[in-house]
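A lone chain, given as structure tokens: the form predicted on its own.
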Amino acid sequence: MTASAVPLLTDVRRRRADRARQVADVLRRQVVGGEFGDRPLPLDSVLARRFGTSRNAMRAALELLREEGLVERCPGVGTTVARAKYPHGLDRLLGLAETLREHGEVTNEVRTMGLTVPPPAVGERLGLPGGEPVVYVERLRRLNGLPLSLDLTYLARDVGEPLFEADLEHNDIFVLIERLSGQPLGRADLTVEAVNADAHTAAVLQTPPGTALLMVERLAHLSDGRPVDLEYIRFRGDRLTMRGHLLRTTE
């Protein structure tokens, strides 16, 4: 073998790292999907055979999942699921409690609620004239007692003011809007991106500052098309996964 044909050590390490990421992507899905339940994962050697990879690459893949906080690696015990992630569907317009009802109880701590003059961009999104007050609600939302999201909500005044006397602790705002206004919601415009937790948000969600969060911006409309609810939701990414179904159509 010529010197030029000898694989460089850096190339070997890079291929191992690439393979580890490939394995981690598939294994992550299995862990999040509950395939292993409360049981320990199979031995590294068993997983390596199952994935057709080396034990070193499998160990590296499991280390990636450990760094994400998805699994724990304990000598003498093996690899176990650290915590469950809950699926949040993107196929229907539902409140959080409606979405996660099969996974436990969602409760809301109302941290702030009242009338405010919103930033101009918020008023524009809600189709309101400049300087028009809106109802602002900030909630810490918990699932089974654990912090899940920090929700900042701006509501058109006629829709939001009836909520002052409503039970926001145990009800989704979407449910209350429909119940109190007598009008159904129709659709929502949605954006999802990753953001780093600022110090305030990190303290509220009980996560280290700088932790990656799932940031959802959602503008909900009544069935007649009127925008009434603009939300900025910061989810703990280690406790939630977004899922949806997409159809490819031709025009």
The other form holds:
Number of protein chains: 2
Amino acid sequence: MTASAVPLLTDVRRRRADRARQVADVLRRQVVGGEFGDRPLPLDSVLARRFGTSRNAMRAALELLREEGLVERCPGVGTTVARAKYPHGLDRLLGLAETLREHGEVTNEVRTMGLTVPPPAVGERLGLPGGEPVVYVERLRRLNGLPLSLDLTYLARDVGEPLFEADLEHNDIFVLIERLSGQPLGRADLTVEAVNADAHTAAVLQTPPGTALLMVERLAHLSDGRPVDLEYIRFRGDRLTMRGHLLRTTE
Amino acid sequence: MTASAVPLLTDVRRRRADRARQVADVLRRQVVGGEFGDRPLPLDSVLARRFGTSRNAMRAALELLREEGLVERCPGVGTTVARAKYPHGLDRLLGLAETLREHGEVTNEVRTMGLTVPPPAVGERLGLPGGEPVVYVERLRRLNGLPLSLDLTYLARDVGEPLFEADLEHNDIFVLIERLSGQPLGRADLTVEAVNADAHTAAVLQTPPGTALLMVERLAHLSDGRPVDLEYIRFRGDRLTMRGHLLRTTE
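Go ahead and give the structure of the form predicted in complex with a further copy of the same chain, now that the form predicted on its own is out.
Next comes the full complex, this chain leading.
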């Protein structure tokens, strides 16, 4: 192929919104990755030069990140990072407090806890016969006092009952299960979705209705393979990312 | 512990919105998992009985799933599945057409393609010296004709240039890279977030503004470890889930 067959992107007329999105994506990763720390972002003109784009497209890109709640824009002050976003690992099964240890203190407000006969679909996931009661726990989880996630948890009865007397406020359920059952956890099956927060969930998570949430369904097994912990987790999308690695071939 | 120390959940007065969310989460997985196929869901009263909840809470749960665009509610017809949601693997690095082969045909509309000097943050991720041009490709990806994702891709020049003459419309970039470079891909680093669609992105993806999107940043390496493909992918949250497994201990 000759070089002349390859069009230069600058030769192509593109809509400003398309250019703004392209810039915003790269800048988002820099902000989320903590590249600017607590400092303000560079001036729009400096950023525009760095990204090789127009100031108008740069402003539009920053406006996209402002709408997402990632940055704040203030005349005279410039652009500042509004809120840190924390990474949750996709490579290893970890509780929230374990994974965010370096970022601050996780506290859990137990909203509901009790024995219940779950719907058949839950019993089946936990490998239980119909009508077998399970322990249901609902927690609002905060990092440094700010809501991070709302977790709905179904636990096999023998694993869940000892938690009634445990300090759920300051401990991950994973850690408590391992401590109280004397058996380590093994593998978990995971589904990740993006959903809009309904009004009530938004109020609980102290975020505007419609906010994008990372919704995780996770079924954790003990190391002997028994499924014991089924969770439905809503993370505030503006406060958490999930990070991991994939391999092309599975060995 | 004595049984009397464990409260029965039915004894606890809970808000209907809390009960509705709890029911909706379990039902969502059943719908997304294809449990009802093309058939309508059971009557509200049947579902309420199955979930051991009130009809009011059941109706509120179905309303949550309707707001998410997962089901439709129609007087006289009942509740039907509005839209299938497709699983994308978190266990193995696969292109979209590879992973969704059984669900239909993936087609790619190339919106932009050309050589460009990327912002420094992109060059660094690809391990390139400053000012080195890369190939930029922007694709709107459809499954069976319906928009599924908008992908912004930066490719190392030697890997990307041969794509100008390839059939990008009907092939995953992953597959083309391997075919044209003669080298398999190896590992990819992945970040997953939930963001609200801005107005312009929403229009491109044919979804309402504000729709929750799964936003993925993925850096794929050739099997020799060289990073060659940096992608920013926006999946429509109502059309895709990501599925995988985690282990408690890393071997």
